[in-house]
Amino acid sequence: MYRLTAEQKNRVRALLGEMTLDEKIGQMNQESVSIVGGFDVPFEELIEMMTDGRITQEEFEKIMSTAQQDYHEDDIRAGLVGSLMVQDPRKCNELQKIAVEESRLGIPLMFGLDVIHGYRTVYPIAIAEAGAFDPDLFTRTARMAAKESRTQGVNWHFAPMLDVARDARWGRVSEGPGEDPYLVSQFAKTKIKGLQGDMSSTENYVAACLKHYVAYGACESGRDYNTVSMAPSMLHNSYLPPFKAAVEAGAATVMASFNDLNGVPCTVNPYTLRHILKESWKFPGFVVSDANAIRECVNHGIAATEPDAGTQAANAGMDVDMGTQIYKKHLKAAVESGEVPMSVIDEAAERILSVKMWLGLFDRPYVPEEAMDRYEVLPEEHRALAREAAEKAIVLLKNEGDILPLKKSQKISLVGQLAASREEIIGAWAMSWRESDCVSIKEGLERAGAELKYFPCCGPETEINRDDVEAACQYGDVIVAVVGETDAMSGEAASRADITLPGRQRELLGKLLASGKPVVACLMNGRPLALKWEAEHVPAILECWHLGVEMGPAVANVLLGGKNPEGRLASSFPAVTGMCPIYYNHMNTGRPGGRSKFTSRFMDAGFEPLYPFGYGLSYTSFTYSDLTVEDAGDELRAAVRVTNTGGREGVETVQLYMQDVTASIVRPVKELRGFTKVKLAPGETKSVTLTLKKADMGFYNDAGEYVTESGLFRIHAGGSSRDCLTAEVTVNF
């Protein structure tokens, strides 16, 4: 984990007492490969003009070919430059040899990506992987992705992604684990722990980077960016306790989100950075901003302009900036002033210089020769990990009359667009993979054997073929149909107002179910989706997701019963759009929802997700029973008996919730504060105990205390946030 050896804490105050005012705003300056020449318009503009559709994709790249690429070459000699982003290994060494041996004083670069979810090896995307309900999978895939980049130059992830998002319309749900604090903070823990922790070898960690500090999954609306307002007791019990965990864990560093926080901005908000993070967490390691962010305050309109919002976030704890230049263009007159004080400059600077120091960039700072094409092709240790984190991440969210699994000798009409495509099963996010090393959907069941025939019929932006439809609904004896969203339909600044299937391929699946053929519906999305509809009209649903490189394979087996579904939900579904935000762990109200009018519910929609948190089914059945709750002094000890009563051996997922029923603010009707998988045989039943301390069984007040209260607590425990077993205890403090 990230911490310094008493002997590295002296090299780097030893190089802080060289440094000149310029060389410390320096290495607080993180610039982005600048794209030069070539056109005449601002290339912030130039992408705008593609995005909006006043240029073509071919426009763009026809005008981009005569651009060239600036590295700052000249800053990072002058010691201006303290990171980039660069993935090319060889010309991270070329510009680190510029830092190291032409420099003044000889400061490594350190080299930064967005690695949420794989590097070379892409495995399925945050919120699918949550879902594996896994702590030592997170790490082992983590841990994977580190060793990866490390070999291109990329030391330093922007990642974990660690937003509490309830809202399935925000785009970025995709990239994060989902609703739950408790699920998210676990892992958290084991991100850091597999980023951070093999230090065996600097080719093995990387500094992690916890984002988007903090509630940014809270946005108003789902609406990327937008603005976040919410109670002291929210924040601290339901957005701050991941990034709490992650900080506990020994992360490196931290982002900053781009949202306002009631009314002040995240980028210069020094209650979160310096008082939280910094001062109350004893965070040691440094504070990025998110892209532009530090720019992006005057349009908040909280600084009159660009000096101004350097100066407000250097001062309110950001110790980075990130890609607009403000601290190397104006810090060091705001320290002449007065304005920022020098303590300030230092502090940033030697948190920097030491995250630095720990990653042994001052010892080794280059990229060995020999590394370098060591994932050339991807090794198939890699790719049965990705493969195993794909299986356990698919949900069996349906499965009326046993359609599933599927039997070799059926005929398969396989349909839709996406079950053949390689580029769509990455998901948004990922920047280093190759569509050569991915396997899609119908790659996937050729390579098992499976007896089929593809139909592409239509996807989610085009028109239905009808003939495909036609020979598809005569083909086959069971009819998959692939369905969803393009990866582009979901991440960063991929808000949806209407989260059903998009396009025609609801109506696609009513002209499929027509011909009287099983039909089975495999979602690959990026968020969940509003779903009253399929769940009403399709026998069986599997939720796929964006599973990465090795994804044919996963929802192959998956399909063809090789794998028996284990993953859950680690966010809610709701029936129709307007129910968002839905989330399990809701506060109740004096009305609570019921089938009464007057109560918490919408008329036309009802209370409850269509399918809840940790909701998953399996190829064979669970039961419970005799739940009993033990109170062992400094824990409760919960005792439950799980029954596989199904014909095949089956992985259960064990949760279990809490509520405290009465304390001085409103608590949640359910809180997830354990987890454990049991894997039963047919007819065996076995006992699992799931330990909860008391010390975690309190709350944050208004005046952000950590407080507990003794009273009634309800003890649940169960498959699923909705299917529990309930005991009461009586707990004393």
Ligand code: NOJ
The other form holds:
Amino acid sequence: MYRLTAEQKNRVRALLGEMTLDEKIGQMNQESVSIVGGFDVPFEELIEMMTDGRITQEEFEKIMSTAQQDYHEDDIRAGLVGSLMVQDPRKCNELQKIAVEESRLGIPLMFGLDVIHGYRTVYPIAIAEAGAFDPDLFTRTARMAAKESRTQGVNWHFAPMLDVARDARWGRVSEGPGEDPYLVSQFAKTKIKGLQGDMSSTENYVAACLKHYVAYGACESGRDYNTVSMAPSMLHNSYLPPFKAAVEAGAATVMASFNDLNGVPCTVNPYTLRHILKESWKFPGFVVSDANAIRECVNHGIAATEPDAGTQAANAGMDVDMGTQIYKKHLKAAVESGEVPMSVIDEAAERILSVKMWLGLFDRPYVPEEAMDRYEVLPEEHRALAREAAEKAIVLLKNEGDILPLKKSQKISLVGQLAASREEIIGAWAMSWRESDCVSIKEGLERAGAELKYFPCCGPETEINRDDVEAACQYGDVIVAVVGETDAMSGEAASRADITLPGRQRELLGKLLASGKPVVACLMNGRPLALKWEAEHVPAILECWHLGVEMGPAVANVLLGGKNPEGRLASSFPAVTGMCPIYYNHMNTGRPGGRSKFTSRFMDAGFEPLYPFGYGLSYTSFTYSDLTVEDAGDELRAAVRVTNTGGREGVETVQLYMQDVTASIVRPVKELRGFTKVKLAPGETKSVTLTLKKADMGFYNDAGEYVTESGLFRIHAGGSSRDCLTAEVTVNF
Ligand code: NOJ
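Structure of the form predicted in complex with the named molecule (previous: the form predicted on its own):
In what comes next, the whole complex appears, and the chain from above leads the way.
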């Protein structure tokens, strides 16, 4: 929990009293390590050359590796830098030494990094991990990432990413915990606990950074960085709750998003930054812009010049400028001319110093030498946690004829370039992993003793090798095809207008199916895919996402039946791309989707997702019965009986949804309000009770006020957002 003691507050205030205006603005300046010299073109042009394909990423990286880096030592010495992005612990210590020992006031630096799903130990991408519906797991993986990164000097994580995302075309759906505000809020709270909660030693916690504030996940048509237009009620009911939950859980920092919201970029948005975050929620930490975002306000067309953008950002409540030097260059003049009040600078500096004080940086600014190599070899308990997370995240989408689990006696033709890759299992936004730590699916199956032969055949970006396909169809009793996306196909700047299997992989599946042998599709991907064809033709489909360093053993264990799958979808899968955005908690409309033509539906795709939120099969089966809802004063108690009707032990995720049937504004058809996991032996029945606080049954209206309205509610309990029992109850507030 981010909170300062009285003594720490006094130390911050005393320090503030000694600072010059330049030094205060210095704290508001986050520097990027810039590249100097050696090129015929400016650095920005070089990036453009890579992005528009004039040079390859490999060529770009080669140039970068030989380039000289500018760590802004002189500015650090002059007290003009507050934070940087660096992840070499010795470099961090070297720069920290300049800040602490050579600058006038000795204020330490913060070192930030995108640690989105693990540091050295990479665990599943967030959309996958969220599908484990396991808050305790969310905490444990975050705690592990905090500890590992702190040994490398990184004390500030640009995570968790809390963008509710409902359009799978957006590449960044991979980085966040899905489409549902309640699940995302649970993820938010538990991640803060993991990142910030263990303050027994400064080696155990980091400052979290909630991003991207706010509504970035609703960017129009899923195109990255795009505009967002949204009613206040939708903003408050669906997009703000995870941030509010994380602020209440004590998050230390927040990052504003790139997008404009109803015409005002979130970088310079006083309504979201000052009014909601700082005044209404009383957020005590600091806000950082996204990279280059203050400068981009000129492109948005909301600022005429860079100084104008800086002035607007500071006045809106943006405490730290990530990477543009606009604050550094222009804020002093803006204060002197009266455009930016001195109180804005004082407030920002106090917020930033307070986070540094809470992190313990004033007392222990350096990474201890003995900590630096602590994770040189990944400890087995870290791998075990990564494996647990990976296994729990795998979702069984289809299993016709009980093809899965495979039998040990079956010979496997393992197909697909992704199956043998150690790099692609990592997923978007992992920056500190080592190839030697990664176990591919092929290696996982081999280690598990499966009898297999490997045939690359085809990858997301390559042609089909016909000889390989022929041999694969000949060899195995069963064909396991690993198909999907490379990790570069999701994450930032990776929107796709067509979210079917990329390249020729569908055609590959067709050829494998033509052999007449059973085919299992193992999907490796960073977003929901449009799988209409696959769902119609492939008998078994396992959604494996990008699961991190232990992907191989986890997938092997599920395929071979050592682990009964229990993962669920945190995001609905459309049948075809044109259904995006698609999510279970939509409004009803006046003509709810149905069979009739004149209902809210697509002529060629219906209205329901192919696989809805909360969905996931098991190697056993569960049934629900006897849903009852009891009014217990301040809360409702929903009880339901769940029975394992199959032949093996399994874990079921019991989900509780509500619907406010009639209200003063239209409300979603279902909203998740609780979940729990139960383990059931074959034939066993358990009664599961989930409670719903009446105070949580309200909603925000368009004035941004939270209201509860008495009347009829539907309560649904079941194993997915689609398959539920329903009870009705009248609630009086
Ligand atoms: C841009 C991304 O939008 C954000 O998520 C990230 O934290 C920053 N760059 C810093 O890398």
